[in-house]
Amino acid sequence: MTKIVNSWNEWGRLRRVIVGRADGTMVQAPEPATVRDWPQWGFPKGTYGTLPQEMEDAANEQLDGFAALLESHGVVVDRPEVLDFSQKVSTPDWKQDSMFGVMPPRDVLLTVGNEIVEATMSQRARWFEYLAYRPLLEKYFTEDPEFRWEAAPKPRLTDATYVDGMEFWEYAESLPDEEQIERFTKKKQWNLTEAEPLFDAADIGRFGRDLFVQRSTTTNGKGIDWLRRHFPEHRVHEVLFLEAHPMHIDATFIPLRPGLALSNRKRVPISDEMKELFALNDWEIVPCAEPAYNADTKPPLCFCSEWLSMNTLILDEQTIFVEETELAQQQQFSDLGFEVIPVPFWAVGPFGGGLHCATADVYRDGTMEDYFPKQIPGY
């Protein structure tokens, strides 16, 4: 029997990983958790459908190329199954006119040590997404006797889970970013209520014994509480950043190696306790480089921000994969002592993210270590 699952942080030598697929990805049907409005690209509010075939082909070419590149560096690459994401789905509580896709496994799967947790997810379109990964998880379970396979409580996602349903987005997005930060971010109240635990796996940064979880539009307070109870041997820290529409931490704050983290130069941490904790333990936090794209020049139908520039994948403590057009970010990593491996990847953005989003760790070298031995009481 082989040990297949082991990953405690974001920087141990990567040995096995899941890489997503772009096939059949949808501009998802509107729902209380999210609404798309792209009239300039043929999807005005209320409409939905598959992304254009030429975009899907370009994204899959880059995903397949990245998978081959990883394999050339000795990494075992697994791929999820593709479902019919255009189908209507339902539970006894709701009906949804489409699913989403299976490009970003990082959103769904959280690996902590020898355990993989299926996240709750907070969008109805993504409720059934875990099914695409079940064949892989079943394989790991059969072949690895130490693998712990967990599924967080599936949420009901009734109307009680959301603040004002789809009307929330029309109101919130009418406000300038500064006002959204004041009204929602600083008050920890976006579109989700506290009716049930909710979290996306991509809102969690893994630093050994310490897990940093972003409160966001996809992760609520009860979700963070569930993670604290589920991982009693870890310290789970809630974090907030100056961001109008927070969704997933890996384009905001990422560890690079012990003692070094990269922070979004605009989305700075709000919490004084978080900054104090890093300083107390001699961690250096560096602001990221300027991205190559902006809101006007990123690809069409892309709901991800231009800060995918810092959405990278670490091979080991000296080597990092970076999108090939993000030259300033590449230079910064080089200056920090990394060997940079450029990867063409911006065609993947409209399908759900960058290099980190498109992957989910299965095995990295290392054990659970304490990188923050000096703690702040109550944080």
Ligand code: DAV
Contents of the next structure:
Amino acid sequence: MTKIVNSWNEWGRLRRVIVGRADGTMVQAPEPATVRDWPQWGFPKGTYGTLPQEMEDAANEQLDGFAALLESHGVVVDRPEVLDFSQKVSTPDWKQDSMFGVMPPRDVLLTVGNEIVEATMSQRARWFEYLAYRPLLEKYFTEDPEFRWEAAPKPRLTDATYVDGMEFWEYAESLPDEEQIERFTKKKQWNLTEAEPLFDAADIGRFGRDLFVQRSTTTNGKGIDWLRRHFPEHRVHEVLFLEAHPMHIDATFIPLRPGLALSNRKRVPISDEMKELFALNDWEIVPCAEPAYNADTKPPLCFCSEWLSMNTLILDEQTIFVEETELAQQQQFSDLGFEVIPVPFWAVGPFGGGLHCATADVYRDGTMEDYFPKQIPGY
Ligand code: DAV
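Same protein, the form predicted in complex with delta-amino valeric acid (DAV) this time rather than the form predicted on its own?
Complete assembly follows, chain above in first position.
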């Protein structure tokens, strides 16, 4: 019997992983959840199209290099299928002028134990992205009799899903970050309504029996509630950080090994129960290093922040892959006792993220364990 899918946390020894592809990635067409406005890079508001070929080639070279590096460490690497992301897509509820791409599998696929869940996603351009992973999921299903293949309810994504549609972003972005944090983050209310469950898989941090889910511009309260009901053996905790535009937890708060987590030095946790839970169970939380990646050095057309510096992939409890120019972050990991494997990766940023975003766990050694035996009632 072949066992293919098994991963309960972010640190067990990695044996099999999906690595994304840059091919055909789009500056996506505008929609209520997302509006790109990059006149300085040839994509003023309302326009869309494929990222430049030379950027795509550079990103693919780094992705292929990373895949080969993982293989040289004994990890089986699977790659998704490339679709025509420039095509128009529609459901009976809406029409959308383009898709996005297939670089960040972490956003779409949530692996919990023997199960992979296809996330709802919350953007129309990303609604059909699961199709790129179907050949792999079908194969795992055929070959691994214990693999549980699940898909969260496909969201409607009608106008009722969004607060004020695209006008939301115009309004939000006219305010300073501090005001956005007061007005949106602390009220847990950004662009998404609570009309239906929504989540991106990358908003979930897997810590064994405990799953920490960031409420964000891609994950709403109902999405977290869906996850809670879907994983009754787990404890699903909602978490919130000091950030005006939260999107995906993996450049904000990540576990490194049992008892040790890395926290963004600016986007600090603002959920009191979360802080209490970590303290109660003797988890140490260390602030990350200063990023080298920044607004001046990051490549054009990148919608991710400089905090991709902490978006890393753990090979095992002693070994971590870190972007090659992030020397301060590498030093911090060395000081924490890790062997650091540098990986050139910043050409991939504009295609949807860093080393964690670009991968999705298929198999890590380990079982479901409880790293937070002391719980806080009601959290
Ligand atoms: O901080 O820009 C990056 C994660 C994308 N999957 C950020 C989030």
